[in-house]
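In the block that follows, a single chain appears as C-alpha cells, in the form predicted on its own.
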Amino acid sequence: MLLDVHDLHVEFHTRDGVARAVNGVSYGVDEGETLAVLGESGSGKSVTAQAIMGILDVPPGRITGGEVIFKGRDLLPLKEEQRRKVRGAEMAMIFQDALSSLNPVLSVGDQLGEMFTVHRGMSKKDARAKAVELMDRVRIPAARERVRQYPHQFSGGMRQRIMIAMALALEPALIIADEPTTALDVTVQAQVMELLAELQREYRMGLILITHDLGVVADVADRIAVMYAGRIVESAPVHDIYKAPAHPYTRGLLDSIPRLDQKGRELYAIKGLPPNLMDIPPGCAFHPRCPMARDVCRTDEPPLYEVTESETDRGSACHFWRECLHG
C-alpha cells in the first residue's frame, strides 16, 4: 500500500480547552487509487491531511497518536528536513484556496519554476522552460506568454489549475487535494475534477480527495470515506456507497444532494449541527441528530463494524447498520 494511515489522533490545545479534532482515523491509499474524504466542515478531514503532509500549526495542534506509513516508512517521527525531502518531490497538496496559496508578488513561472531549482538543482532558464511544459500540460492557453504573469491576473479556474500543475511538478507518488473545486462555478468544478482524474490515471498517483460534497466524487473515486467528529463512519466503495449508505450520516449527506427528480420540493437538511470538537457527546457522537438513535447510541461508542453482508471491503461505525443499510 502507497499511504497507510493507522489510529491518528490529533489535539488542539487552546484556551478554551483541548479539542480532539481526530480521533483514531485510519484509511490507506494504493497506487493509482483515488479515496475521497467525506464530511461537513469541522469533521476533521483537512487536519487529518495537514498531519500526513507534515504541515499541522505546532502548536496549538499536536499529534498524539499513530502512524503514517508511506512506501513503508513511518513519517511522523521525521525531522522537519527529511519532511521537507518528502513534500513536494514525493507527496504534494492542492489547496482550496489557490489565490491565498500562491505568493502575489511572484510571477506563476518564478513559483513553478522554483520546485525545480530547490529539488532538482536546475538553473533558471531550465525550470521557466519546465514551468512553461507543466501550465501547458493542465491546458493554460498561451503558457508561453502567460508564466510572466502573477496571480490575481488568472481566473479562478486557471489558478487551481496552477496549483495542480504546482502538486505534479516533481511528479510524486501522492497528491491530496482539499476541496479544490470549492469556490469555482459547476461547469469550471466539472473541468478541473476532469483534468485532476486524467492527470492522475496518467501519472499513475495515489489520490486523496478531501471534499463535502458528494456529487463531485461520484466519477472520479474509487472508495469513500466518510468523516464525523473527527472519526471514520462508514468507508467502502464508491458504489456501494450511493447505492446502500450503512450509516445514518451519510444516508443524510446523500439526501441533501439536490436532485432533477425532485424538483420543487424542499431541500433536506440533517437536523441540528456538528458536535464542539472540546465536548464531543458519549456514545456514538451523531446521535443527538441520528432519526435512528436509541439509547445504546447515548452510551456505548460503536466501532468501525464490519458490513458482513457486503462483498467488498466495508465498515460502517453505527450499531444499527443492518437496519440503514437496509432503510
The other form holds:
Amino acid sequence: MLLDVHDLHVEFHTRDGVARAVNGVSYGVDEGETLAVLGESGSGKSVTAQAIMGILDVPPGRITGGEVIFKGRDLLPLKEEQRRKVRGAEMAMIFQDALSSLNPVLSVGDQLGEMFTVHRGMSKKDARAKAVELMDRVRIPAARERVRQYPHQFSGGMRQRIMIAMALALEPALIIADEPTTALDVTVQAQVMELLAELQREYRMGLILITHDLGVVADVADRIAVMYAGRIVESAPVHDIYKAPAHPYTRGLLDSIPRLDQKGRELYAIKGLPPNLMDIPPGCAFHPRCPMARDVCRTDEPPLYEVTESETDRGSACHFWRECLHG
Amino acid sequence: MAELSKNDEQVGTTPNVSGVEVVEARTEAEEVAALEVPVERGEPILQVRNLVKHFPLTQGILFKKSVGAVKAVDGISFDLYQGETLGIVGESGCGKSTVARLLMNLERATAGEIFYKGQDITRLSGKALKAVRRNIQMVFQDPYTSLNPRMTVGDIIGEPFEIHPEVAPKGDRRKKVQDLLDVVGLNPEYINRYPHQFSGGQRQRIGIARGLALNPEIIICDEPVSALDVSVQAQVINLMEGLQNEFNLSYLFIAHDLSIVRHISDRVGVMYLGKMAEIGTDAQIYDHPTHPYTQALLSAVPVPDPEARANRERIILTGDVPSPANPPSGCRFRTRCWKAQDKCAEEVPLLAVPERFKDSDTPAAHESACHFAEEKDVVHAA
Ligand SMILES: Nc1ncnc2c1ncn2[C@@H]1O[C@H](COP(=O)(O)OP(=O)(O)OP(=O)(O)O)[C@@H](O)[C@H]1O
Ligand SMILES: Nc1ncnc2c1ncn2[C@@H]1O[C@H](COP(=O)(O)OP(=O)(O)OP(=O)(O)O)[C@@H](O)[C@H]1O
Ligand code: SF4
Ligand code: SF4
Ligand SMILES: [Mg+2]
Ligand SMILES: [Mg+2]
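Let me have the form predicted in complex with its partner chain next, following on from the form predicted on its own.
Following is the full complex, with the preceding chain placed first.
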C-alpha cells in the first residue's frame, strides 16, 4: 500500500462547540490506483485530505487519533520541516479553485519554476525550461509564449491544467485531487479528467479523487470510499458498488440521481438533512434518515463489517449490510 | 416551425411575429383583460422572437467610449407551452441567465420581442406590466445570497404581497404565508425564523414559496438546485414537479446539469455563445441530437455506470469557448467543431429542421442550427 490511513480522528474547536469532522476514517490507495472519496458537503472529505497532506488548520483543527502511513512510515509524528519535504516532492494536492490557489502576482512560469529551484536546486533558466515543458505536457497551447503570463490571463480550464502541472512537477507518488473539476463546464471537465487519468497512468501515481459526482466516480475510479458524518460507511471496488450497494446511504445516493441515458422515474429522495457535526446521532449516524433503521441502529455504532459475500475486498458500516446488498 | 427561427435577423428590424397570435389591445384595460385569459395546456404561453441583449463595452473613465459589445444573447427564438417544462442548457457564459433576466423584465432587451399571451411585454407599462410581473416569477440559484438575512421567513415570502396587495389582503397574509410554507414542505411554525437558521435545501424551499406567493403562471428557475447536495437536490426536484402539477405551472428550467434537465424537462434548448444551437423534446435532444455541440456536450457527461465507461464514445473538444464580445463569423461553434468546413465560416446556420429530415418523421426532425446536421447517439453505450 502506498498510502494507508488508519482510524483517523479530527476535531475542530470552535466558539459554538466541538465539531467532530473525522471520526475514524480508514482508507488506502496503491500506486497506479484511483480511489474516489464520495460524500455530501461537510462529510469530512477535505479535512481528511488536509490531515494526510499536513495542511490542516491547526488550531482550530486537531488530530486526535490515527495514523497516516505513507510508503511505510507514519507521517503524523513528523516535524513540519520533514512534512514540507514530503509535500510537493512525494505527494501533491490539486484544489477545486485554481484561481485562489495560484499566486496572482507571479507569472505561471515563475510559479512552476519555483518547484524546481526550491526543491531541486535548479538554476532559474533550467527551471523556466522545465516550466515550459510541463505546460506543454498539460496541453497549454503556445506554452513558450504563455509561460510569462499571469493566472488571470488563463481560462478556468487552463488554470486547472496549470494546477495539475504544478502538482506533477516533481513526479510525486500520490496526488490528492479535491473536486478538481467541480467549478468547470462539462466539456472542460472532460478534458481535465482525461488529462489527469492519462498522466496518472503514465507516472503510475496513486490518485485520491474527492468528489460528490457519481458520474465522475463511475468514469475513472478503481475503488470508492463513501463518507458520511466523518466516517467511511462503504468501501468497495467501483463495479461492485454500482451493481449492488451494501449500505443504505450509498443506495440512497445512487437512487437520487437522474440519468442522462433514460427518462426516469420519480427520484428517490433521502429524507431529512445531513447531521450536525457538533451533535452526531448516537448509534449509526445515518439512522434518522435510514429507511432500514431498527432499534439496534439507534444505540450501537456499526463497525466496518467485511462484506464476506463478495469476492473482492469490500466493507460496509451497516448492521444490515446483507439485507441491503440483496434488497 | 422553421420559419419562426430566423436567428440571424438584423437587430432592430420590424417585429417578428411568426407563429404568434398577436393581441391587439388599445387601452390599458384591454391589455390587462387579455392577460387574464387562461391559456390551454400545450398552447404557447410565452413566445420569444429574435431576442437580443448586447452589453456595451466601454473604455475611458471621463469620456466613456463604446468599443464594442458583449453579445450575451444574440437572436434567440423559442416558445414555452402552458404546463410544460422547457429546459435550457449550455456552458457558463452562453447567456442563460441573461435570457432569464430579460424574460423577467429585469434587463431591457436590445432588440426582439417577448410575447406573453400574445402581447409583447417589452412594450407594456403601467397596470399591464404589473400584471405580467405577477404572473412570471423567478427562483434563483443561490439560496444563500438571494434571501435577505435580516428579514424573517414570513417577511421574505410575504414581501410580494406588498407590491400586489390584491392577491392577499393584509389580514390574510400570515395565514397565506403559512400555507405556502406547508406547500413547500416546511413547518408553518418556522414563520418567524431567519434564513441562517435553515439549511441550503430549506432555503431553496423558501425561495420557491416566495416564487409561488402570487399564484404565477410561469416560473423561471435559474439553476435552482445547483448549489445543493445530491440527496437534497432530489427532494427539491420532486417538490418542484409536484407543485407544477398542483398549480398548473409552466417552467423555464435553466441548469448546467444535463441529467437533471432531462429528468425534469419536456423539451430542451441547447445554447452556445448567445444562440440556440438545437431545440426539441427531451428524447429528440438526448437520444437523437443532430448538432455537433449538443453531441459533444452530452458525450462529455459521465454517466453513473462503470460498465458504460469503455463503450461510450467520448468527444473531447479542444480549445475554449470564444469571447461573446468577438464571436466567430458564420457558425459560432466552428472554432471547436470537428466537422467545420468553409461554409461554416461564411454562413450563419439558421435554427430550423434540417432540410434532409424535413419530410420524414424521425426524431432527428427537430430544429438544429447546423449546416451539416446529422444524428449521432452519444449517450448510450454501444
Ligand atoms: N477551518 C475549520 N474550522 C472549523 N471547522 C471546520 C474547518 N474546516 C472544516 N471544518 C468542519 O469540518 C467539517 C467537514 O468539512 P470538510 O471540508 O472536510 O467537508 P467536505 O466533505 O470536504 O465537504 P464539501 O463537499 O462541502 O467540500 C465541516 O462541516 C466543518 O464543520
Ligand atoms: N451586466 C453585464 N454587463 C456586461 N456583461 C455581462 C453582464 N451580464 C452578463 N454579461 C456577460 O454576458 C454573457 C452571458 O452571461 P450569462 O450570465 O447570461 O451566462 P450564463 O449562461 O448564465 O452563465 P453561467 O452558467 O455561468 O451562469 C457572459 O459573457 C457575461 O460575462
Ligand atoms: S446500521 Fe441501521 S441505520 Fe445505519 S445504515 Fe444500517 S440499517 Fe441504516
Ligand atoms: S455549422 Fe459547421 S461548424 Fe457549425 S456545428 Fe455545423 S458543422 Fe460544425
Ligand atoms: Mg471539501
Ligand atoms: Mg447563469
